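For reference, the chain that follows is the form predicted on its own, supplied as structure tokens.
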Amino acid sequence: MELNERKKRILHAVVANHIKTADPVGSRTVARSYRIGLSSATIRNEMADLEEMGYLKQPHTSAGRIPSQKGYRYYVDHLMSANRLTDEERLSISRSLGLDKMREIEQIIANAVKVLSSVTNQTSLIMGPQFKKSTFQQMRILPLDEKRGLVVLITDSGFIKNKVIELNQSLSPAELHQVVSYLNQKLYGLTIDQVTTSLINELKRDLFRRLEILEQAFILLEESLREEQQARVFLGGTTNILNQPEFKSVEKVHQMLSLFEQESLLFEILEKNLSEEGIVVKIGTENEHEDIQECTLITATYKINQRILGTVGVIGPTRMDYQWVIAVLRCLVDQLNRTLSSDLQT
């Protein structure tokens, strides 16, 4: 049954002033507050209708009404308004990051989860870039001496892997860079996971046939294929979910506690995530894992070049102040995307 627009009106209020107050939400308190031109036994009774279709709930028989998920769920999708950021607050966050001043990923990654818990005063966790997922830009191998080379795969996401390799013959620097050469020609735009065993074996046997190099060269390669490496995930703000109202319990709070102590179980609520566009909003039980499902997870992935990376989250009740995170996790989102596809190229 689709509500009519009393209804909406009355359910829009009594979110907004819940998320405001954490306070179960009266008749009286709607009349008062918002401009809806009813009197208070009206509101009453639409409300005891809404609670009957599954939109309201009441946690004490003389209490007033708070949201079902229902109710969140009908709000996020029909009666949210956009919040868009003024151009002071999308400045602010800028400066914030830092974007301006750091190159390595990892520390762009650590300073924007912390922004994100400290505006939204939510709990963000991010994924940090799959190692697989990126893509090869170059190889190079520099010689230590006449037996030894230091191989250096550097990735445009910004992840650098090296290791030091014996020669079974002196290499001139004109061998070794074309060795170089041809691997970078062959891998340049390939992610990591296509880089597979047979390719490498192919190469190998291409490059024999040109120069006379011992397979040490492909090591690194062959390491990386092999190494199980799970991207990190990024914890901001873990006590801000444990200071609202709904968190109180000491069974919830150790619940939440553990939760984030498992990077693993954090990395792959995350990766459900990494093929949704744009921003997705979970409540409750709409979260697979039964550990969250007592919250509202909202998620963007960010990109380089249009190639996602990885997931940015924000945790915390479902009484969350949707438009609010909303719009500054989208904020976020576009400036890192900005940041990782012109700095992190250059």
Second form
Protein chains: 2
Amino acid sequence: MELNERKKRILHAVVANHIKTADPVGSRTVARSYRIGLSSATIRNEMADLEEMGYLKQPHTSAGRIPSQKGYRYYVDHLMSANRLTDEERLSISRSLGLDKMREIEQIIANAVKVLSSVTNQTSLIMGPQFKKSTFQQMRILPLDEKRGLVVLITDSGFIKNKVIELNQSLSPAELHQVVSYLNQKLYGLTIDQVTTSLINELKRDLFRRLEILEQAFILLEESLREEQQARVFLGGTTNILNQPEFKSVEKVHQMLSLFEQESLLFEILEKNLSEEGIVVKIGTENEHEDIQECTLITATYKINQRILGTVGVIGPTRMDYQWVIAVLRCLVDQLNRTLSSDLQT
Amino acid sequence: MELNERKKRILHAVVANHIKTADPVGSRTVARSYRIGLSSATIRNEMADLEEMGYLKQPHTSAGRIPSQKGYRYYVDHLMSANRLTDEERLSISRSLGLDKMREIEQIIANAVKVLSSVTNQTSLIMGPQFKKSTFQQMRILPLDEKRGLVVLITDSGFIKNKVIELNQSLSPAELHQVVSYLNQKLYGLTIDQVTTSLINELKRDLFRRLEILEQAFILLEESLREEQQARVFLGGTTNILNQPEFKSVEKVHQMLSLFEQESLLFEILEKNLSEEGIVVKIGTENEHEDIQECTLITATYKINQRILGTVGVIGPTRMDYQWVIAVLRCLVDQLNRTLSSDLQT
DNA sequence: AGTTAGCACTCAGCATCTAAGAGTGCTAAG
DNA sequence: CTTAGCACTCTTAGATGCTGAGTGCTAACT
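Follow the form predicted on its own with the form predicted in complex with the DNA, if you could.
Once more the chain from above appears, this time first in line as the rest of the complex follows.
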């Protein structure tokens, strides 16, 4: 089953050429452009072999060959050289990320996705940091007037959530302070999804006398738990797919764009790759979701202080410049990780 | 220049029919479907007149007529009956808005745009409430630890902004409190865009001794001023334009979608209509921005406590179901206004 | 054995053509 | 003023033919 050297070179040539031109590539093109030193007839025979083995396919009887999904997979796994970016390229990415100027994590994320899509010329998507995976750091209640207060919830990784609540029962500042410090003590260091309803109930029991204010204060926690269970997905360069010749028909565009509008679906797709570290390439039907089985999805995870926060990726037709996209993605994630870990450290 | 009754009816028939079918409508269709009691020949003559007067046009020599921009304008201004929604329709919109369950203004806005696009089957857009038009209500500084504090800025209309700042100089709680109450006193009731740099500088002079902490605290104000000058624009149903036959070519789709990606441009477009109360219909070249001169934009403003907060609108091809869209938009804005004013009142 | 040249064959893409159908404008009669 | 009738125009869809790119096969060559 292993390909000999010559077949590898021919497969490589076909894939590379097709990625560049989007056209089926014929034996003559391979013979001419890549110095293999063989005639087109020989290459024709080899290509016929490769087709039989499933690495190439013909869109119609008398056209050149295009890589099959298996062909792309082999290319990614064995043929493609790891393209390191030049220093200028890295610098340019770094500059447009503008990480030095940003403070808020959402801002950084939203900007990263823009950069990624414009550099790769594909659609890119990034899962915002998962709130429920952040750890509780502290909670404060800030009285606004007699009847209302502001609950502020702070986690590591730069999340601050707040909510105006109504204080049905007026507590003295001292009492309020007592409640809050009790909560802080109990919750410190837990991740948000460890703050289960049962834990909340337990705390409620302990503090039964201040139940009413607790009720209100915990609405924030519970709502956060519910709403933010699905972190936001940021999209960039959705219109880039329109530049790809494989999306010249309006129906296909429609299909993709409708998918892009369903944030929850995108989230599911990205979440699948949350566990694996490093870069993951899913080609065609390797993707579970039906609507993207004609696409390739390349993802990587980004971290803060060694903890995986979310997934960032690029989606496009299976004919994609794998080398370039992977190199860019790697560079971007590197920089993200570094900045997030140093800057937002608490 | 005034159209006689018969011409009006014919124009009405042509516009209504074309809105429904997207095809050019011929004299025979008008004669048949609408009980005008005239033969197609007579109607042909009248249509020729209407064309000469600029209300209709022919896409090519031997096709039916389609309304010109002027024709649509006349339809909207004089022919269209104000379509009141049925109670079920109003209820259905109300339910899907789910205003009773929402708390945060951004959430309400983001949901409203979804509802609007799905009900009208067009792309809809809504300008988030303009932060700079909200009035300052109070500011607090919440010490987190020795070196850091959380600045919280609260306006009416439900805005809460916050930011972690570093306190270079440790102030005693009492001093901090003093600074903060001074600021609150000075700023209360001002809109954010009245908090100009010169005012800030003035305050700085007054408080020169606490300059350093002020410096940090005001970063929040200044950044808010800058960043949020452009409120967010929320989009819904961007792919709906793909259902419209006028967007069957990929280039046009590309043009529109690229426009949709430029938030700042959308903002400008919406901002133009911020001053006018009620529903504004801009047809074709009545829009200033070039890229939407083949479209119609219908907008309305929404308010909180009598103050205009932002603009919500629907965009689509000039062939649009004006009656329906206007009715829906009116209903939606009504409900928004009512909920915002009662719920978020402070 | 493996490689290569040559040749017949296939097929998408493009342009050209035709027929059908829809709709108009004009004219003359009601 | 209205209408029937007719010639004319123009789009659309389907059919036809041509061209170029590319293949598969065979036979000759190394």
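The shown structure was predicted, so the numbers you read here are calculated from the model rather than taken from an experiment. Note that the rigid core is defined as the largest set of C-alphas that superpose within 1.5 Å between two forms. Numbering follows the first chain given and starts at 1.
Peer 1: Superposing on the rigid core, I want to see if residue 139 changes position between these two forms - specifically a Cα shift of 2 Å or more.
Peer 2: Yes, because once the rigid core is superposed, the C-alpha of residue 139 moves 2 Å or more between these two forms.
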